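Next up is one chain by itself, shown in structure tokens, the form predicted on its own.
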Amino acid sequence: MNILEIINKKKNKELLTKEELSFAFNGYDKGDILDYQMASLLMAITINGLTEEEVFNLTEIFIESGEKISFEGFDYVDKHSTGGIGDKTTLIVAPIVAACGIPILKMSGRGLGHTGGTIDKLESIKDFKINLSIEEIKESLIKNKIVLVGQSANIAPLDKKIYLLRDVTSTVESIDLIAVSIMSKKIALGAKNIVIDLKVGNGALVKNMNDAYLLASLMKKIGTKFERNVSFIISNMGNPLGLTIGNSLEVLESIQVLKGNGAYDITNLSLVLSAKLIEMHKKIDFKEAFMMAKNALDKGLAFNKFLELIKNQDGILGSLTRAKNEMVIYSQKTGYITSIDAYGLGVEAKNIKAGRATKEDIIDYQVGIELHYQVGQLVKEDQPLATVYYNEVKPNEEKILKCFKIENEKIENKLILGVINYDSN
């Protein structure tokens, strides 16, 4: 078997077996496979995609390139997010959802493309320990109930690898590449039940609902397929989801948020995904489910929650702080925001080093932009729209202005698009 054939079978959009795939997945894994070789490969799938046998197949191979987790007898749910700006729902959902007392297993990435990783976002926070090993993870779970982690070198570990390089080769929009990681680390950690925040718009990886409908659908035979229970919110990343863009300024955010001063986006947008969740767990009503994550909430008991989970987990919250200087962007005009461009905030922060380039680059987590304004609000001239925290490199206030559209009409920021629901029978 030769590599260079593989890529050719894809690149004339012909069909790979699963031995195919197994040998240029796993050879990758292993080291017979190199970077550029491997990109090529991608490169060929992101344009000619993958049949469904071959998604299934891929999925496979990556699940069984590691460890799987499956505690007898223990029930615990799992939620995952496709990746926008300024998303920081799981370290809302996580504890709201624990507090109702659903045992909740989250494993996170890294930043991918311009968006944000949930896990470097803990790592902003001081000694926050990510890798933890499965006997660790279990009684975590028992314990506290809530447990985020980083994708353990032994949980698909494959897709841990290619995820990294369509991070820097331009093949992070595969829909089946999407679909094959998501899903085969969702398996991996054994959750039956899961939600899953498809996000879309420009500050998303998945660009309209066409392309949304297709990876849920994807990722819903995948579930069905290994015998797992898939909810889907389809909610918008046109605009960025909450007031903060950047690690340690997305974590504070998130406690905000938790103690009840949350932006509206943000704090509805994790009530209806811990709902989705704890109707899927406790087979409930989904408005009942509603009222019962938005009491956890009320109540402080999510706050205390994520205080447990920070305190379990080695992580120091006093640690968090802002660059040491500071950008102001002012407001040209007056009038109603009907627009905030969510991929050009992603790529301007990713630029003061707050997201990855390469998958070398050392991120800064103090690094970020602070939106002073949302969607639909009124903003006067002369104030305030944003300020941005850098340190080494200095922003561009000139692209970050043009990010925000003012006009004369106000206009409404609808944040969910639309609800998949597991098939109940």
Given for the second form:
Number of protein chains: 2
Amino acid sequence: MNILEIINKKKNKELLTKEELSFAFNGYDKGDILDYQMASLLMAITINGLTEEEVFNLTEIFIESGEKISFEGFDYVDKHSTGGIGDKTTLIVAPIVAACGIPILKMSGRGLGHTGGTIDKLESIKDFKINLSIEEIKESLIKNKIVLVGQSANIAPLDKKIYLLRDVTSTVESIDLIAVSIMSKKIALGAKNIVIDLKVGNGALVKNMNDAYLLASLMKKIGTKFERNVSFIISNMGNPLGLTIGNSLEVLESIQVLKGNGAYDITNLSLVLSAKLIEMHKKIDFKEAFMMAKNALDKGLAFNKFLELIKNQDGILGSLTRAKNEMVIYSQKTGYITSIDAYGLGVEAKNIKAGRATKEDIIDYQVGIELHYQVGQLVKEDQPLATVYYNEVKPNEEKILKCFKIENEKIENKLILGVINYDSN
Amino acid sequence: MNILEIINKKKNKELLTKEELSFAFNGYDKGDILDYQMASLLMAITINGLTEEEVFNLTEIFIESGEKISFEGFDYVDKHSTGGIGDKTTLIVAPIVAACGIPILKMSGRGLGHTGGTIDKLESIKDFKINLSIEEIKESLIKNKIVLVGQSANIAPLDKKIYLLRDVTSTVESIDLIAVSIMSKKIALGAKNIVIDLKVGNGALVKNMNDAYLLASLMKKIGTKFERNVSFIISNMGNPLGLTIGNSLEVLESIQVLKGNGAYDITNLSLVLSAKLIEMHKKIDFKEAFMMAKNALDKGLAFNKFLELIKNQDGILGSLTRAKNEMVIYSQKTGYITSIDAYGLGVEAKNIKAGRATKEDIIDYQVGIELHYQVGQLVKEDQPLATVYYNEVKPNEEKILKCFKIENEKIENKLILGVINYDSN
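Alongside the form predicted on its own that was just displayed, please also present the structure of the form predicted together with a further copy of the same chain.
Next comes the full complex, this chain leading.
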């Protein structure tokens, strides 16, 4: 077998056998296949796609590249977001669910393209330990019911490697590779019930509803193949979620949400995702599950869980700071905000180092963008639309301003676009 | 500008501006854009293609990445082959044309995919100097009328870099990138009249006549844009050209052709290519030009030119050797050879180190395959079909044997499939 012939086959839209996929991907894992060859193969896969059989095989290769977690007779849930601008729901959903007595183990990734990763956010918390051993994970899961870790405990290590390369070669927006990446980690991690927050819009990996349904359908098929229940909340990522973009800023906002002072959009989506997990795990009605979630938030139980989590993983919350330099972006007219370009703000946030452009880039946790208005709100001329916190790289004022569309007619920001339920038997 | 956005645009079949192409390609030249990013972009270009405007712009970027040769009032010709298995026509055509008094300056590349490069062949000649300064080139061109050099005298250096990366990322078979690569070097090299030997078949970069016409038409357009005359001979590369594959072996065969003892196919194609150059340069009839070429070959003038070339560039011919280990491939039946799989033999030759699989691979000049029969000939059971010369890597006997198709009916091997003339005014 020869890597050039394998790349060539995919370039010509031919089917790759399990052996060929293994030769390429496990070869890359071992270092026999080089970065530029994998980059070329990934682009061919991104453009020409994979068949279902190739997807199942690649998922298995990813799973088998590392350890699999499974705690005999101990059920826990998992939640995933396909990544959006300002998406900090994991930091809110996990404490809510755990506060309802349901164990949740969440393994998160780093920044992907123009979107931020949950692990980058957690790392902005001083000393927060993102790497736990399997023993530590099990212990914490039983004791605290909540564990948030990085993708490093030898779970699908191949996915981590491929993920970093995709991030810097514009091959993140592949339905097939996204499905394999997400599902291989979810399956290796052992949760029986999984909710996926599938973001759609120009700020997300998935740009339209058609792709969202394709991706959901493919992930559900992978779930069935590997005996997992998977449900999907399809949510709008045309506008940023909540009021902040950037690592420390997003943790600070999550705390506000957990204290009951969050913006409506981020609060409500977090409750829906939590309720879906509670519904699946407890096999109860969605409405009942939603009330349980809301109660945990309103009574401060979720916030206490969050503090417990930080303490359990050695984090020091008080250390969270914003960058010292501030640039205030002022509205140039009076009107209703009809859209905020999530993708555009994601790119600008990346440019000031809130995200990565190359594999070797180091993120600046303190920088980011804070919005003072959301879609649907009225803003007056000369009012501050946003504040940008930055260090070395000065933000591009003009480009950020262009992300805000202000018009005379008010429009509604519809956040939840669809729900795809797991097949309950 | 951002490389990820540029790759993304091409992935989505969008047009790249000249500035974006320059950012990506000149950035790669400077080392700002990394191998894996360029590999990803090259695959997106290979699959999604370039527009004519993008092709013109990229050609200019390649040309401007280095020096341009132009000797005021001094016309010379150039010849190019798109590369086939066993193609050593440059080693024969250049001496014929020069023997007819027409200056020829040929700059050649290294091995590309499963095909060998002329420079690799020349380097199998001990001490042969493949790098000459512009001054040395001019001097030799005036004195000897013949110069064969490597792609290193700072002519389109960006092409050389991209060429090496394409070679190891399965992005060689792109009509657009082939056109840009060939034409940028031809134009920078300053020849007014150019003949391109466009190979078609499973052993060539171009697999079918349709792609051949597309490529020829695109190169002719680039020629017109940059004021050059370009003609094309479309020749069959379903079967290997001549009797040898591998560097030293091919030089030894070229000497046989120049001495008048060559196989018919390689001898005739070399004469046609030479005649086309003579026709264009002298503005005479093709038939007359063909007679001039044949005369130069028959009278030994071309062979003398070849010896002059080797001497002028410090080569020592006597040093050419084959690898010591021999594997003889025997026919398992009696019949006519109806096809010899050029691509298959090219891959096997590469596997025993006659070619490169990765950028860093070192070629073994002594190894290769010598055919004892060509298509159309009768072979008897147990007769030797081929001899493989090898060093460390043992050849795959079974795979090589499979390249020969032997049947009861004799078929004719049609070598020249078409001619596309330059627009003479």
